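Only one chain is given next, in structure tokens, and it is the form predicted on its own.
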Amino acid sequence: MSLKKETNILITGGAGFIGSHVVRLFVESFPEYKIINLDALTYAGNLENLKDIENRVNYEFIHGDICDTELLDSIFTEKKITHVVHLAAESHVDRSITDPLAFVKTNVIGTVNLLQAARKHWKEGEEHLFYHVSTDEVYGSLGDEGFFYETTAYDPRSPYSASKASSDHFVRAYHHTYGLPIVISNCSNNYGPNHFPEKLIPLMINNIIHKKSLPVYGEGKNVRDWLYVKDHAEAIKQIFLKGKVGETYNVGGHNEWTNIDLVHLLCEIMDEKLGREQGSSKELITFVKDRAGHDLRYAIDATKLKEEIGWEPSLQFEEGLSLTVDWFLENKGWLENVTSGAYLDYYKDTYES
């Protein structure tokens, strides 16, 4: 995609841990458009994480609700908004069964709002794109081989991934129903600087820190697929640049963990790191009772993106989790920060893997 000079690209979620490196990249690699970054500041949402680009003069904050329509329409009109990279959502799936409703609300209608922004606002022939980010979890659970392809049938298990598979299929049927130009990648788990400790490798780190329990949801054996965050940031730029309206994109890091063995690693490489003796960590590990409708496996193939656009993962999974580690041991004030209220506590058991 050749963007035009008057490009005004709208980032929703945009305070949030993948959202705000999608932010800085968008702000650095695009100096001459505007970027504008819509975030509701929930507990997952933090300023901080974006100090460093804060006073950039393609760069705007606006705090908001994408369930709030006359803001959505304020937004596009005054903005003039060209161009929706859209990651606001609710996304902890454990809180999903606790609260399903919440996220009916946010990554269904929330999305639906922000479709009907762009369909009301946006002419046919015009350079426009909404891209919609969302989860390999829309895919369901798989066995002990095979992967989840653009093809693969939706089977979602939780609210949470029911939530993000209507929000995907609301997109196509936006395109197909109105011609709305969208496209839509599919991510792994991600993992990296600021993310917020209510997910397994930062709360682990933050635990190992302070030596508490390390919680391991049943037996350890789920696997997941695990890739950088900065490297899933400049997957999305390539795809908003270079993908073919209409299309998914499946985003993985050919990198598969199971959980029990990602913790043991990461106790190495912090007792390691701080200087303990090896092997204490992992003294700190409990099993606990399995979360309700925990899927055992997911792993991606992104053999499409490779061949039709050229991205592949730039880390190993040991070198991006010491980076990772690292990062968190520098900025123990933004951990203390973030871990400082009741969220925290009431979740001190859970993680979403």
Ligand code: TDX
Contents of the next structure:
Amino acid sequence: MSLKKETNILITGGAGFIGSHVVRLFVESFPEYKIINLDALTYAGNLENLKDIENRVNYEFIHGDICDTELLDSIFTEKKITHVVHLAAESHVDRSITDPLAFVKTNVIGTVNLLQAARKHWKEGEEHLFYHVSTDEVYGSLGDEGFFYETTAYDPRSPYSASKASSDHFVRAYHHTYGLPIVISNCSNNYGPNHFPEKLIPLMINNIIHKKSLPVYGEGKNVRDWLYVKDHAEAIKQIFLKGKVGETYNVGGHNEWTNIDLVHLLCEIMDEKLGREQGSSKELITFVKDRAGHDLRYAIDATKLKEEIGWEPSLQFEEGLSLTVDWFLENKGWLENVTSGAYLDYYKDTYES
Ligand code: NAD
Ligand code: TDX
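Moving on from the form predicted on its own, kindly provide the form predicted in complex with this ligand as a structure.
Then the entire complex follows, led off by the chain already shown.
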């Protein structure tokens, strides 16, 4: 895609984990384009994540909800939005089990609201793109072998993945029915700086720091395919620039770990970095009740992305994990801010006995 001068990119969910890395990369990569970040600042949104770029001339933040159709209409009109990179979502599987409707609201209805705004404001023949960022969880759960391909049939099993699958279907439906120029990517588990400490890796880092128990669901044998968040952001940029309209691209790290092996590795890295006796953090591991409907294994085949776009992960997992632990140890204030207030209330009700 060749971008014209008048390019105004609306990034939704830009104050969240992945969104903040995408916003930063786009602001720095495209100084001639305007980057507008729309975020409702839910518990997961945090403007601290973007402190370093908040005063850039090509960046603007709008505090608002993708469920607010009037706001979307005014943003498309006033900011002359030409492209959308849509990341705003409720993103935590465990929360979707306790409150599925919140996921329907933002992930399904919010996405359709954005599609409607794009459909209303964009005319045929103009240069536009609606880029929808999605997850590998839409494909369901794998056994011990095999991979998710772009052609794998959807089989979502949690309220979260069902809501993301639904949003993917709506995005494709708007392409087929109304000719909206869209692209979708489905990515595996991300990790890295600014990851909210409700997800496995940052939760374990936070608990190791505070010598709290490390809750491993079931027997810890579930497998996830981990990708460093900056590699995902780079994939999104490359797909934004070179992806074919109407296509789907899988993004993954070719980096499968059982949860228990991953937690062991994290304990070893942190014992070393914190100057603790090797093995002391592993003693904090506690096997707890399994997640309801817990998907066994995710693994992405990202060959299409490599062959057609030329993207590959840049970091080895041990290196990425070490960088991530360093970031959390250097940003204890960030961790303390996000683990106060509502976070504590949520965890009191959910995990702590
Ligand atoms: P996150 O929970 O860290 O951030 C979500 C952001 O969206 C927050 O800033 C939040 O304030 C904002 N938001 C939520 N509801 C909103 C609403 N109604 N209106 C406007 N903003 C709203 O999520 P994340 O992990 O950064 O995930 C970003 C996207 O990437 C999601 O669409 C998710 O499904 C997808 N994804 C995530 C992963 C992962 O491993 N985290 C992997 C693949 C795909
Ligand atoms: O305390 C925990 N103990 C534990 O054993 C937590 C929080 C998780 N787990 C397990 C469940 C999963 O098998 O670790 C694995 C990873 O869990 P999460 O970090 O919650 O991620 P997951 O459920 O795999 O979903 C993530 O990847 C795909 C993101 O949260 C989604 O937004 C993304 O789409």
